[in-house]
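One chain comes next, on its own, written as structure tokens: the form predicted alone.
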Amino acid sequence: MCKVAFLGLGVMGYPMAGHLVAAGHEVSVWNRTTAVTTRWGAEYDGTACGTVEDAVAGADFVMMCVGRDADVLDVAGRAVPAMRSGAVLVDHTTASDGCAKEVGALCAAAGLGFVDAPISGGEAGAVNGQLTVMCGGDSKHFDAAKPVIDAYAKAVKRMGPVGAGQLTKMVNQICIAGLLQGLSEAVNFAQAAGLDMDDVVDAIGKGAAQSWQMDNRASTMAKGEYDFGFAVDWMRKDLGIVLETAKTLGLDMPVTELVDGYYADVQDMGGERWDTSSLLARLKSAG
């Protein structure tokens, strides 16, 4: 069992930090919004801290799950000087690979380990401790951190050096974006043809069309339910990172660019916080 700090108690970080407590670790937490930190401290047997520095003091591992590159650099900039020598910083934020490399260099200069470890599985995966974690970093630091990450993950894999975890998460988001547009068109087609979507999924859901999104979102999409899950705002942030990275690689991403534009339409409809499956709402509004 280790002393672990968790920085960032959003919809993902809040339950993830709770799983660390359940696994028997000594956990301290910090969140930018103090009320959230206080609420977590009242719910779990851990230490709620008012500053980043207090949370990371003496920790063996510091886990971080914040918003964007700028947030990662800001929080890491405060955490690293206060961490003990030899500790490992694990960043679960979905960020750019360039950001990961910058934080990795900062940690190396301070005698710390670093693993970029973006996550997939959504809020339900965080709550149920069933996240998929894609990691980049030195194998020594990954091997040390993996047993801690296991507290909230069903799959943890090292993909290569620092930055490789973030690149793998980009692949993940490319796949999801294209799949959700296809599923939205399929649901729209089925309903226009007078089919019951639950019956359709029963018929095709064990064949080549099967996906996590079909299993978990087709039914709610058919009902027009989007007030949950992974927000459109965050998907647009992720796809922005993908498209910027693709430019540096000299790649054409026509489908990803198209779907990113469709998500912009959903935002214009007031769906900034709707689940990413809300691409169907755009089709309905256009039809």
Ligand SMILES: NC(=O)c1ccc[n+]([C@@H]2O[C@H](COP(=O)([O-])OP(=O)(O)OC[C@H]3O[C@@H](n4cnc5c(N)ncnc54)[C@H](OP(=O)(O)O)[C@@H]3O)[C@@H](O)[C@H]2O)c1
Given for the second form:
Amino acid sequence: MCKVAFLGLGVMGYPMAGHLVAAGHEVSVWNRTTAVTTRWGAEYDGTACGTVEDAVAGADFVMMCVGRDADVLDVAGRAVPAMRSGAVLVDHTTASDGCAKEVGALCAAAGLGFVDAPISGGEAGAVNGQLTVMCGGDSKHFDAAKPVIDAYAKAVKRMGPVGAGQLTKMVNQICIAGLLQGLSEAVNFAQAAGLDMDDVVDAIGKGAAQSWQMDNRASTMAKGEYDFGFAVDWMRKDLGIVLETAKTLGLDMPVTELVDGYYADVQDMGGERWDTSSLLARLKSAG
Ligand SMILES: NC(=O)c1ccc[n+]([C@@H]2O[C@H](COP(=O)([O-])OP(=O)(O)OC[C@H]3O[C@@H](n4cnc5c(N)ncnc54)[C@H](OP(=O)(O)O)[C@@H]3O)[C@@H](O)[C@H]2O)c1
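To test you: the structure above is the form predicted alone. What is the structure of the form predicted together with the named molecule?
So here's everything in the complex, that chain up top.
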């Protein structure tokens, strides 16, 4: 068992850090908003710290899950100088591959390992310890970190050097964006045609149309429930990274670009924190 620090106790990080305790690690945590750190400390048998430096001191592994590139650079910039030589920093934030390379270089210069390790599986995946984790980094650092990541994951895979995890997460988000617009049109169509959506999923959900989104979202979409899950603001952040990266690769992304614009419409409707399945609300509001 190891000494592990976790920085960033949001929707994802809070339960992930809890799974590290359950796996038997010695865990210390830090969150920017102190009340959350205190709440976590009261719920789990770990150490709630008031500063990044206190949390990471002496840790073998430092895991983090914050918001976007600027947040990663800020938090990593404080963690790295305080980490012990030879420790490994693992970043679970969805960020750009450029950001991963910048933090990787910072770690290498400080004698630390780095693995970019974005996650998929949503809040339920984090709560149930069933995340999919796509990693970039040296094999040596990945092999060391994998048994720790296993505490909250059902699948952990090394995709290549630093940055490859983030590139894989971009592929994941491209798949989801187009799929969710298709599913929204399908639910809208089914309802307009007078079908019961739960019956429809029962009938077609084990065939070629099946998807995680259909299994986990079709029913709530049919009820117009969006106040949970993966926030539209985060999806726009992710699609922004995808579209920027596609530009550097010289690629056209017509559907991803279209859906990104639709998410901008959802934000304008006040849906910044709605689940990404709220593309259906946009369709319905357009009449
Ligand atoms: N939610 C999902 O279903 C899901 C799924 C896959 C991937 N992700 C990705 O995972 C990351 C976290 O998502 P989340 O849903 O857990 O977000 P969240 O609930 O909004 O939590 C964000 C966390 O990051 C912290 N944070 C943000 N900026 C910071 C800064 N500059 N300095 C220090 N701490 C900072 C926040 O601290 P405060 O408490 O102080 O605000 C909070 O602990 C994002 O990159 C997201 O895209 C999310």
